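Listed next as structure tokens is one chain, alone, in the form predicted alone.
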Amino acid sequence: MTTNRPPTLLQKMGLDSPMALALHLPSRYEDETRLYKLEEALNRGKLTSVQTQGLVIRSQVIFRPRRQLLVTIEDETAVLQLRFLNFYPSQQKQMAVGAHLRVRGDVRDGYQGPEMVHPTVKAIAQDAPLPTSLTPVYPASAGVSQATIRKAVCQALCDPVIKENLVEFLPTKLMEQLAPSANWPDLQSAITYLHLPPADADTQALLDRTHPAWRRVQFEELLAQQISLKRAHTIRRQRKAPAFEVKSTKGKLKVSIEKGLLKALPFTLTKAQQRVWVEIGDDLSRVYPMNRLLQGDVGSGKTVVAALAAARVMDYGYQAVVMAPTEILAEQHFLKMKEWFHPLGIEVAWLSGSLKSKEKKLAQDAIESGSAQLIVGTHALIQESVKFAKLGLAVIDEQHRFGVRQRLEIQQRIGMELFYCHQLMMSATPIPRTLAMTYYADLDVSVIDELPPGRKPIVTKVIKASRRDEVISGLQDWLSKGLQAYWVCPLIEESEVLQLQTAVDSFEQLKLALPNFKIGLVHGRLKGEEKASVMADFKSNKIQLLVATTVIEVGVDVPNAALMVIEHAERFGYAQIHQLRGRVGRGSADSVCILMYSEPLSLAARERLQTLREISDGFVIAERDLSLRGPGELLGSKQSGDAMLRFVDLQRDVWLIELAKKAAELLLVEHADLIERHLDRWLGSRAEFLKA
């Protein structure tokens, strides 16, 4: 009989297979291969980590200031104290006096002479030999030991399963054809090179992960990406997806909804708006799925981009759907939308998590009969209660705010029994080229690189929060001459680990400051009723001064608000104040952010705070923001549990991206037998992952 046994500590770490433990590499090293006398210790400790020996000859348990356990350790040159502010009873036994003590950490003066706090401690014989190699510190979770996961993973080194798993296929002329003079280890060698290099290693390249052992591994996995995305490309154009052209407006069709779109806009398209328009027409005219990105800068026009390619697909008598990750962002698109396509007769629907079930019914019954040409709403639409009548393009707005996981949902979700439906993602978080490169090879990508004529630069200040009052006098002047202003908060209500400024604080601040003016406060707490009604009010002037949370990071859309400030900005990420920015600078005032902080400010924060003072260009910021949070946020990756690259660093390996594509090419063509052993050994299950 079976039983159901918990899982172990590696295993919720992910570390349940011999591979699994294989690819758990070090993220750094400790060198225990080299052993100093006490008397040199004393003085190499104090500027790194050292590793020494002695016999212990004092050992006590003292109470004052608290609880700590004091050794004395000496060999033949010197004395050394060693202090535990935590122990166990088992420690204080193996640290008993007359045992011989191997101990490794800083040295600092303490207030009875040299010491170590907490070092690493082995009770070993004295003349017990030293590793021939350095020692590995493998990324651990809470309750799991370096003891056991060096265990674990020197069993599995010893696993036959990973001999079959790492022998070397990858064709030789293939690597020495990409790179000649490179170098590299196989596979194999290469792995348990970083799990146990040599005590003459290049310890900096190891850290730096510029080693040939690393960039094998590196290699290896970027291979296996950029083969699974080309190959999610080839197989997408194997689908079959309705083909849109421009409609003729002779014969039974009497109006074109595009051209109808076109003639009743107020504006003429920038030259940047009708470029990508081109692409994603063209792209609508083919037979297989459409699968684009649509970039532009806050502000720039995406959104009567992607209105045009929902006209096109509704004169064909199919449907669009526009969905948004938040309410607020959605709203803004369904009344956009609106406005556009109600004079031309189309009927918009919305869908939300917060309508009524009445209303929520009647919208999905639009849905699926057909008469709703147009939808839009939030997550609500990949339901498996709504069912569309014939959809034929898909909008999905700040795509990276969905996750990997929405995102596939999003594609089987949309997809049809013998059609594919199309798909256009848009993001005013411009992708940075490296990331394009890798984790977007699947898509085509179109860049709105131009902003509509009589948009304002904004001007960013940085100023101090001890300064709240000016910034207030300030804003006072700038309602009196008939403006509107944001006023930005990160917390909706008091906390006791961030004593910020909230935005409930904040509101009842400002109305006191500024008794002439009507005042709203919106977060992310409020019934979707009550955000739109003060959004509403917001729109139409009859309130001057919005105090919010980031729900109005995206899709917020007032040409008279051209003031913003936003409190405790060192709080904030690159792209979100970037974002926030982008609210004001919509109409022809002069339009300012400030950006208050308060000290101390971390060199991190300082450095953030004066690129967005200097830098108003998206991508520029979107470059700091991936080298500061990485891929995973960016991406949305992280929602989905699964990092897609872990040993790869995208800004500094930009040449080994260009290898491992160029590898996977080659592959394809003249090597398809290999192509699912290496998925299988770099992605197994995580592949469906790159389809997003």
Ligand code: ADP
Given for the second form:
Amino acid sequence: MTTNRPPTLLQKMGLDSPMALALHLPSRYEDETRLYKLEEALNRGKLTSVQTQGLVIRSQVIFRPRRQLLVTIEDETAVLQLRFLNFYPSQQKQMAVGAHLRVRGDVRDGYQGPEMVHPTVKAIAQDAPLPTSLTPVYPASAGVSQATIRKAVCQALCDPVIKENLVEFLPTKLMEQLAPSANWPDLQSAITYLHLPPADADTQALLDRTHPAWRRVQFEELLAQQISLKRAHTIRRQRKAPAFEVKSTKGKLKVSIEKGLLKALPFTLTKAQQRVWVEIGDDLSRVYPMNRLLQGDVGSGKTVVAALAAARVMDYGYQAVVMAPTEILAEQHFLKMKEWFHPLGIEVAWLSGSLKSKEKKLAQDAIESGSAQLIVGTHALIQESVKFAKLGLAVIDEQHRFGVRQRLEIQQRIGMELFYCHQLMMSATPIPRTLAMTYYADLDVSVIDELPPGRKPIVTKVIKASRRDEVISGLQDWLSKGLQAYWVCPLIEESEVLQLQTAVDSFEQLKLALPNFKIGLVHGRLKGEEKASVMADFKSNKIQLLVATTVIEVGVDVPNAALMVIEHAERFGYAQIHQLRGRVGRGSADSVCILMYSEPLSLAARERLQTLREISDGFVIAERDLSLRGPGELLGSKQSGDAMLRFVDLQRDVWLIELAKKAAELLLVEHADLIERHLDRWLGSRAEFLKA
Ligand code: ADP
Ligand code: MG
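For comparison with the form predicted alone, please write out the form predicted together with the ligand.
Everything in the complex follows now, all chains and molecules, and the chain you saw is the first one.
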């Protein structure tokens, strides 16, 4: 028997309270409410599993070809053989001649006629009543039997705690107003229904999770999420942050860094940049912390906007920090910031994990003393040992690439005791609407929807790898014109070593083929300073062709490099290629991206390459990407392993999100008293993750 297993296994599955058990909903059901006569069962059982019963007329253990138990049952219509390759003596006893068995399984044609192999067996009285509800099948981990879970869930559902916990909070009026025709059951009925649906339930709707009972539960879950997001929003507005208004020229300030930067820029801001700068500047002038995402396709010019924000903060004697998820990206920012701010007399500090401890100490001291006004680096910046003298602004580039945990750490690190600093996130990956409404609801969004003038659209070509020689000779012509190029090596997800190897191979091959040009190689295994020196050489045109792994995926900015060849492009995802090719098309030259692919090409890969050739709009590409991969990757939940919405599918249930949003607004205004209880029962300890 399995019912006496230690409870710790259930607890390991997180099923440690009646509420957790009640919310552990079945993934599917088995129909044990129907019983077929043997003759009919023999026919139906070939298509799907069936339940039937009969009297045991023979039970024997045979030893050829191996030890097994054969049991034959019959009723007035037919005979069926049951075969068990593993069995306990107790089972053998249970199925002795004369016993009545109710069995369930698939029927197949055996040597001696129709048989069921390892059916589910119950010895019962012939007229034992059938269950009136479908039998739930629960998600389970190894070693936990369905019977154990069923029993525990059943007990939980009868627990008075549950009755109290699942009490209907939502005013009937509210539901009628929001979803007049939805006809949802109340929460407790919905949950009971999902655990034990009646025999005639719409099983397809249950499986698809579109049944009204599912809807009711999904709605509750979304409601909890919406409420907590709204609360986070309110809490943020109650926090204090230093307010940075535009300094009037009459102020005490002699030289404004912001004005100095604007004057020194070799270009004027685009309309879109000006607009988002007004939005961000406005946030910075508030007494509560900014929480804004600056979104703009690759190359749209987000960095300069971040620099302006940093300048404003520094004008008030505060520090600004710019963080990026990779060393290369952070390095690029550092160089750019130094180029812009050094002439204005600003000390820009660099902090990354790869610094030697002495250099690190120096940087940390400068940050702590406040002599470093602008600090650029990787997530080494969020380590405990870094203390800011007076932090006013944190810019986090490509923030979705930081994992959820890291994002939480960032949040905690920059939340000071008295003051919270302003936060500006930047990303080239647009947040699809469903995510914007859920996980990112407390985020204000500014969009740069225009590229700087003079940009030529990138021409994307899709070319078979067998034409590699042609591609290389085209590359030679290209380099001969004094232009630079990238050669991106294939992504090999299974092995970093293999990936490095192919990069080295391509590098050697290109060196032989293009002897008149300097070629550099950059990959993830290089030390920080080695990487930096290759990148610097490429930037200053000492290197004409840069062979690289995907380390250059984000943020690298070399306008003279306008050709990119991507090897084995079929192995990359939408977003990766879009990010990669965003490295070209930054200067005034015509830009080309060559996607080389090898046969055979899967249908999905073919479609992906074609889409990428035709579409350059990052928003469209991101939507396609999301519909393929689901939101996990954008959210970084891959890293955390913690999906917050358990019952909701963001793509399927958009309308439900809208509904929950409205309900949350109404509840907050009219039934604030219910909110704590609602959050408690749904989120419990997971509430923390909403802040990331
Ligand atoms: P991204 O949004 O991808 O981070 P960057 O900030 O790196 O883009 O900008 C891409 C390039 O465009 C940089 O070389 C930057 O100096 C340049 N740039 C930014 N704004 C303008 C502008 N208004 N006019 C001309 N060039 C600009
Ligand atoms: Mg950038």
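Just so we're on the same page, rigid core means the largest C-alpha set that superposes within 1.5 Å between forms. Keep in mind that this is a model prediction, so the values were computed, not measured. Numbering follows the first chain given and starts at 1.
- Once you line up the core between the two forms, the Cα of residue 100 ends up 2 Å or more from where it was.
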